[in-house]
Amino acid sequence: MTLKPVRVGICGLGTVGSGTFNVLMRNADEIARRAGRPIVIEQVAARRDNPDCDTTGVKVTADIFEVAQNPDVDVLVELIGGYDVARELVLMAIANGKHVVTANKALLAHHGKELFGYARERGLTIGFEASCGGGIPIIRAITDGLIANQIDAIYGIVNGTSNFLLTEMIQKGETYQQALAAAQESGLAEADPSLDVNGTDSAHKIAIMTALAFGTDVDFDAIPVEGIDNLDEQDVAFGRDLGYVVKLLAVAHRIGDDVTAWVRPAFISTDHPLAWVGGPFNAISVYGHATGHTLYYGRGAGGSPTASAVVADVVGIGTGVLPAVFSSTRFWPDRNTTGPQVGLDGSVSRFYVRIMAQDRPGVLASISDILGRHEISIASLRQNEQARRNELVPVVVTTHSCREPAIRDAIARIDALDTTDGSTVCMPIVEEHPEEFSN
């Protein structure tokens, strides 16, 4: 017996609404056979018409709300991007007994809380397995693969531009300018790639995974965030120097019975897991109490990727599978208890420091015992030999593990000294996070 089609609306035709498109149309009969029910697109909503889609024999309008309205819609897939009006047209498919699929991360981390409760009372569902990997399932890893486990860290490299320019840094000495002008050229960057480049991109993924590894009540606001749009190709020489790469990092982890999530640039050893993650590929480091470390890696934008996720959350829908998931499990966002999300006082990490001092006698003792008195232990010191006496140069200080607080007052006071140019650059280096198994 062939069970009645799933029907679908997709609302937008962009990158990934377009690839989502072809994918459905191209794969529609192997799709069909694993799903176990054909998949159909019932209606486009696109402002504009995409070449590369070809829409011939199905509805199509530039109302996105009239697709939240149609009654033969069974999936809206919302690829509209924003949050706001994204926001209300997911409202509106719930409203009218739609389930929904988005890869939209800032429509869920600012508003999943609102939405995840609202599909539960409807009895609908939202996937949003392409919200934070890409191509890569990580969002079915933590919610199912890794159920049985207490998870205690997530690493992630989870923007592709951001990475690609800091591939191109590393490996090839590009200024950062220069990075950006190739992966502009070569279609890996907006024309305005500030959420990409700012950390804000990365910051919205880390808020979901954290909402979901961790039962935390996630404030998106509280997140520290630091992009690499101000890094230096000077910190990215040095670092390679001492045997470091460079990566904008999204982090959650534990701290006691806390939780912490950040997203900013962080050196790692060569030796590091994600230290070969390059160009725009993404990758996930997971820590489980029972697993261990795992590691999930590929492509993290892009149509054809992003689409993969878009489509496996439909079928989910339409097999029953992800209604199940959805309704019966306890660790999405509407059902998470408030906080405990703290900020970075409490961690604990080695640093990367460099200051532009003068060349001048007393000047290292002054920073040493600055750095004694915060109790900061120095790893090594690097000063470059200076031909003319007083001119500012580079002192690379990289400490033992100490406290975030300890290292931020320290370099206050560096700053503050009139042998110093008072632009101190501090970065964590981020070592493998410890496995601890639980028997």
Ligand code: HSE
The other form holds:
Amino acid sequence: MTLKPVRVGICGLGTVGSGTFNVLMRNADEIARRAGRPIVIEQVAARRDNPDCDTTGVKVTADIFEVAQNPDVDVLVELIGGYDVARELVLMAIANGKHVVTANKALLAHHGKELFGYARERGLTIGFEASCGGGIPIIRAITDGLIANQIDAIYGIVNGTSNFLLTEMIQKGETYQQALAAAQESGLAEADPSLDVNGTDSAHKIAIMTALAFGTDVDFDAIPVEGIDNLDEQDVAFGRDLGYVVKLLAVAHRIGDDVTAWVRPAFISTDHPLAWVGGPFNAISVYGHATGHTLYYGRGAGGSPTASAVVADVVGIGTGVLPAVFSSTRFWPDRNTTGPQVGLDGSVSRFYVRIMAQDRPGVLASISDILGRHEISIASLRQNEQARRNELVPVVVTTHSCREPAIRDAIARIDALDTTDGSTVCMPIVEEHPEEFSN
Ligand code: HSE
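Condition change, the form predicted on its own to the form predicted together with L-homoserine:
Below is the whole assembly, all chains and molecules, this chain first.
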């Protein structure tokens, strides 16, 4: 006996919307066979036609709210982006008894608690595999495959645009602006890539993963976020000379009983497990107390990879697997009881520090004096003579592990010296997270 079809309404026919439309249309027979029931597109809402989608025979509307009110739609797939209208749309869909599948990380990072709670109250499910890591099934991994674990840490490269730009800067020695211009020309970066390059997109993703993995009540606005948009190519080059590559990391880990989450460019050693992740790819390391290190790698953006995750959620709703997991497990943001997360003050790390300083007697002594007074031990120090800019030379220091507030305070004091220009750059050097599992 074949079960009745799952009727889908797709809101938004951009990159992910059209990818989802085409995957559902082109793989319809195979998806129906695997799901045990057909998945049919009942309605599509889009502001304009997308020439990549043949919508012949499908109801098309320009009004997304029509889909949320359509009694023939079982699952509303929200792919419009943004978080105000999207929130309204999802609330309306749930009010009208529809399950929701979304790729919208901004929506969930800001309103997840409210939306999950409302869906649960109404006996409905929100699928959001596509919100983190595109085609990588990381949400399933955290909420299902790793369920036996206490998660100790997550280290992610979760923004493909930034990773692509950094890879170009590292491999071709380009400036950030040169890499961005080339990426925009080839269509790899959006015309307005602000949310990608300023770290916000990565922060949305780590907020979602942190809430699930640690059961923490995440305050998105309290996550320290820094992007790659101010990265200077000379730091990329100096880091390379020291054996490091720069990556935009999205990290969450325990500090004692607390959890910290942050996003910023960081140096990792060339033999770190994430160092080889290049171009537009994403990778997420999850450290479980039973598994130790597990690593998930794949395309984190693009129509077809992200559609793979969207369709998996629709099928999961059709088979009943997702509603069962959603209703019985206690991962979800509306069920979190601990937290909120803490900032960086409790963090300990090694640091890369570049100071633009005058080249005269006593300057290095005053810098090392300030570091010493803050209990910061210097691991290496190099004055890069050939990179002199006017009267100033870059002094590159790497430190041994020290507390985050100590390095911040030391830099403020170094920047206040008459012999520096006040523009000191500081980036963490992130070591591989220790595995804390017992055999
Ligand atoms: N724009 C994102 C990226 C994908 O470049 O990885 C969607 O979050």
